[in-house]
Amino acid sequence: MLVLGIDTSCDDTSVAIFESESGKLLSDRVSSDIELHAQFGGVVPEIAARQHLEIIIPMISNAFDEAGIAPDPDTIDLIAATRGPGLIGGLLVGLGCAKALSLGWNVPFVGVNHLEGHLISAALSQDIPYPHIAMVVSGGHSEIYRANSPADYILLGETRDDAAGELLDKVGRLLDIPFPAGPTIDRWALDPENGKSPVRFPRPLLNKTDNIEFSFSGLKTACLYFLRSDESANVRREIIGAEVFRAAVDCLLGKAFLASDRENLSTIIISGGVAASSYLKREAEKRASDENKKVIFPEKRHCTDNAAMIALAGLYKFEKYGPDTFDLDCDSSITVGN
């Protein structure tokens, strides 16, 4: 099969054509606003939903010529796009697109969770086991699943408050780091001489081994006080920019790694956008290591927002529960499983 798959969940529009018997990417574009966002310090919806709807078709098209296939209903056998969660503006004229060209070409279509888009992400590039424990870190998610198939996946614990991609954005605005302050952040964190420093952040929940939960809202106000100190007078901000991230990091490995221990799975796949982070992935690595356990990351391209995603959890879909109808709606909160 010949799937499309559209997503434009948030500020990203992205297209890809993937081909289900090679599972080769004919195509894999994503169209980044994230220059146009900066000036206002973070994703603003409205603009986001019009940036959306002026450059779909185009991106459709060049997918199209991309992959060296023509763009009729003779060519593709499935249209994916996500219909939540993410900012309803733009979930609308993703899953609208797709409506239409199903309509038109009289091919039928799913609508995808993004989220079980993640969850399958790393599945792209390599062969992922069954079970085993999933967690996705993003700028609006921090959850950990049991993956028992592509299809099938129990919640163990998510953030009380924010999530751990959140909790960089607000640290960036306090740090003063132009948006996306993730990459900087992750590249301080990097750096063995920020490490070298008496600041220390708390580790919410860490030592909690009764549940499998996040939070990261108090990571942020200790930076804030922090900055409010007259002890931060002489800290350089790479150092506390990386010291708050490091305490994340360590809160994501310990309750990973918590619920590998509880599920009795000896993998772990991370997914979303955070795990992009060369810190992170260093990190979980090297713990994996002196585990003796495994830790699989998507490549760094499909860790963020993208539609090739979507087309493989839209295909996964579709041979279990088969196409939906037109009357599926955009849900901007729906959960992992709905």
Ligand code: KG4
The other form holds:
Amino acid sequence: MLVLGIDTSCDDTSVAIFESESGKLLSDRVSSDIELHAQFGGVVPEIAARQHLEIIIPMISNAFDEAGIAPDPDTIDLIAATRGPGLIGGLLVGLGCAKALSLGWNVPFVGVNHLEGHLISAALSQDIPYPHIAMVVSGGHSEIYRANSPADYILLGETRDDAAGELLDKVGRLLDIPFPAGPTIDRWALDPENGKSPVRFPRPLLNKTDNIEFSFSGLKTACLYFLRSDESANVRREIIGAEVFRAAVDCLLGKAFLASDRENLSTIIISGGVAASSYLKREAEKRASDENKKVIFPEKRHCTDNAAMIALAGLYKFEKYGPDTFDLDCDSSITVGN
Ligand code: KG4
Ligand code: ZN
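Mind sharing the form predicted together with the named molecule? What's above is the form predicted on its own.
Let's see the whole complex now, leading with the same chain.
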């Protein structure tokens, strides 16, 4: 099967062509519009939607060129586009485009849950065992699942307030880091120069072993109060950012490994934009080796938003449930399994 994948859930416009027999990506492109949004300190939904509309067709056309195949019904077997969660304007562009191509070419289409894309993204580059613990950490989500099979996830716990990526981006604003702040804070956390902090931020809920939940908004507030205090006057912002991330990573790994103990599953797969962090990866691998467990990360380019993961998740959905119908709508707050 040849699957055309489309993701327009946030600011990036992504198109991929996935060949299931070889497991190869014939095209895998992400067009980032981050400079357009950075000046506003975050993604502006209206600008993102207009940008998707402008470039989605040229990007699809380029994907076919790159794959060396003709853009017609004889080549593509399935069209998969994100239907949620995400920003509604962008979702409408991607899903509408998938429906139009499906109608014009008479090729089946499926609407895909963006989070199920992240949850399967590691399988684009390696074999992954089932069942396993799956943690998705992105700009909008911090959730831990038991993954029984590619389209069968049981939610074990999630954040009560902000997502981990949202925490980094909000703290980034306090520390004057261009949006998105995750990659910069990751670099700071890796630098041993920033390892000794005069302040230790709280690790919310970490010691509560009766739940698999996160709470990151208090961590942001603790950082804000520290920055307002006299104590912060002589502390470099790199040290503060690194300490915030260390606290967040302690919480993320604490709960992921707790879930692995509880479910008696020794493999933990971590995906989503924050999984692109080399610091998180290093700490996860250290802990896994200490506890005789295994952590798996997607390739870095497939941690952040991409259409390759949507093509793969779409293929699994299609195999299990068949095609969607044209009355399928976008849903900006859809949960996994829907
Ligand atoms: O999955 P993603 O691309 O979009 C959403 O679905 O939200 O995740 C974006 C988030 C942002 O908060 C960004 O700051 C964070 O992922 N991020 C990182 C890194 N690259 C992106 N966080 C830590 N380290 C990174 N290298
Ligand atoms: Zn995402």
